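Only one chain is given next, in structure tokens, and it is the form predicted alone.
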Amino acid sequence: MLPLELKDVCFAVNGRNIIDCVSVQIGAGPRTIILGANGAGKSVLMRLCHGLLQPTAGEIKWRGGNGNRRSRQAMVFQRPVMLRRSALANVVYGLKLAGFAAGECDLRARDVLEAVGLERQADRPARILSGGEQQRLALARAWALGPEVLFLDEPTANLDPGAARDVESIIAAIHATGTKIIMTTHNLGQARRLGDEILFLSQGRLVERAPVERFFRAPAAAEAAAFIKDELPWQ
């Protein structure tokens, strides 16, 4: 499916650009982290890429033609929505919607629940799981689909450190299977641990793109340097 190409993409609300003329091409392989201060437009840009929002100007293309190719994508949000059914049934339902054969759904769902450490919670109602368990279930639900691209919108923002580490381990495992990770985070340590390249947004504009180590060692954009200094004042 990749590369994903954004060409002069804007997204405006009430005449104000939330995303301001962003042009970038994102290829398969490296984990892409979208960084920026609160209100920079990170989540909006992710939703535009996934096709949940449509740009008010510009163009978003996937390789092979126009369109969002949603069938080969998945997305996990800060606060996942759990269906009123068991953890296992949450995963199975997603697989059925995606057109997987009935006989394959249960097997695939159980395998992925085991991979995220939720095999013992398979028959428990999803909505009574802890926040960390629900996020792991959301990742399992996405992973089961075998997406080429997985969008993650601050997936550990509401979790305690232990639960966040569990989620990070799962994200690394998903990447290791060949799925492209595109993720927003406000956590610079997490960006370093999970990212290969950084896209830095400031007031809706893409002001820097760099490999993760170079970004943190010597950011080229003044906005990026100021952001790092504010978040890591000892540097």
Second form
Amino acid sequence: MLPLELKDVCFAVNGRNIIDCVSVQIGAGPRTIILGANGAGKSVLMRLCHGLLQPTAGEIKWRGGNGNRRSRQAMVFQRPVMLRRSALANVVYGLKLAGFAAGECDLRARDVLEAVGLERQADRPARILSGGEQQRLALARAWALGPEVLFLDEPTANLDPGAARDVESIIAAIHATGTKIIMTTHNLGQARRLGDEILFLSQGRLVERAPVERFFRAPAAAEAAAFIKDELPWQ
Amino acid sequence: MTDLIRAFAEAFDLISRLDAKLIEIVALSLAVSLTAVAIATILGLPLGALFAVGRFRGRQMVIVLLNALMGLPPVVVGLLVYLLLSRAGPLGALGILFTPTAMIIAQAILITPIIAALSRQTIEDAWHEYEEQLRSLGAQRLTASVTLLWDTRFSLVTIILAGFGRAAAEVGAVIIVGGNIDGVTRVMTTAIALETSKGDLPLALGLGIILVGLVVALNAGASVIKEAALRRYG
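Structure of the form predicted together with its partner chain (previous: the form predicted alone):
Below, the chain from earlier opens the complete complex, with every other chain and molecule after it.
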């Protein structure tokens, strides 16, 4: 279904543009990091792309084949929402909604739980897992669908460094299976580790798009340079 | 003071030897109120989910009305059901006035809004938490409603018990549509009202003790279940 094309996309609340006239084409392959300060509009832009919000102006189109079928894209949120049932049942729930055959769901769910290291927690209630385990479960639930595109909204913002590392390595593994990664973060280290290209947002506007290495070495936009400097004051 | 002590002593005596008349009244009370709660639950929970998740014109007004209906005076419900079921009323041909069926109908009308309004609040709170995740997974509103009903099940049990408490404790509606006929439509609350006015305090007090004990026991049970479930499932 990629590439994803945004044409003059705006999202306004009470007359104020949270997203201000963003045009961009996001293709298959490189991991795209949406970077920006708090309130820059990263999460809103991601929800627009995923279809949870509708733009108030402009249009968003999936240019490739397969249309914008829901089951071909998945999203992992900053704070995972777990249903009051077992870890396994949470994954199966997503698979059933995506139309997988009942017999296939259980097997597929167990495979993906193993891939994120939660096979021993499969039958435990999801809501009493630790924060890190819940986020890995959220990744498993999304990964199980075999999405072409995976959106991640600050997936490690609430986690301690160890749990964040686990999540990062799972994201790398999902990318390695051919899934396009689109992720927001305000963590520069993470953007460097996980990203191939950066979309830099400032006050709802897309001010720079660059390969990761070039972005950090020589940001073109003044806002981007200032952001990097603020985040890495010792440089 | 001695009257009070004697009344209590006789009340406990009636309870301890499972007095037949007492048992009959308690059994009818439970049958009527439990059936009413079952009906109100079947109607109220889907309504609660609909108003929690649905988006339609006039939704806010419907919710205000529903919340207001929680305070319906039982005597007014009794009067309305009486008018419907009385011989000259639109449903008079059914001939069910002064039967337990009429009492069940009145109590169901009384507590359906309670269960619907309270579950609406609970389910809507859960919907705020779950909405983006469920929509992201492709759940339509109907699927989402079923998921939310299941995920809030422990809170909903408490709500259903609140409904039962209200039904078992009200007297205004059942006395009007039931008529408090001995052996036919006499329940705990109507019996207490009657026996007190007749001066048979021990029977009234015995019934009162059972009624209060029942409501306390049910709520204690519900809170134990809820606590255990929340510890178990988070």
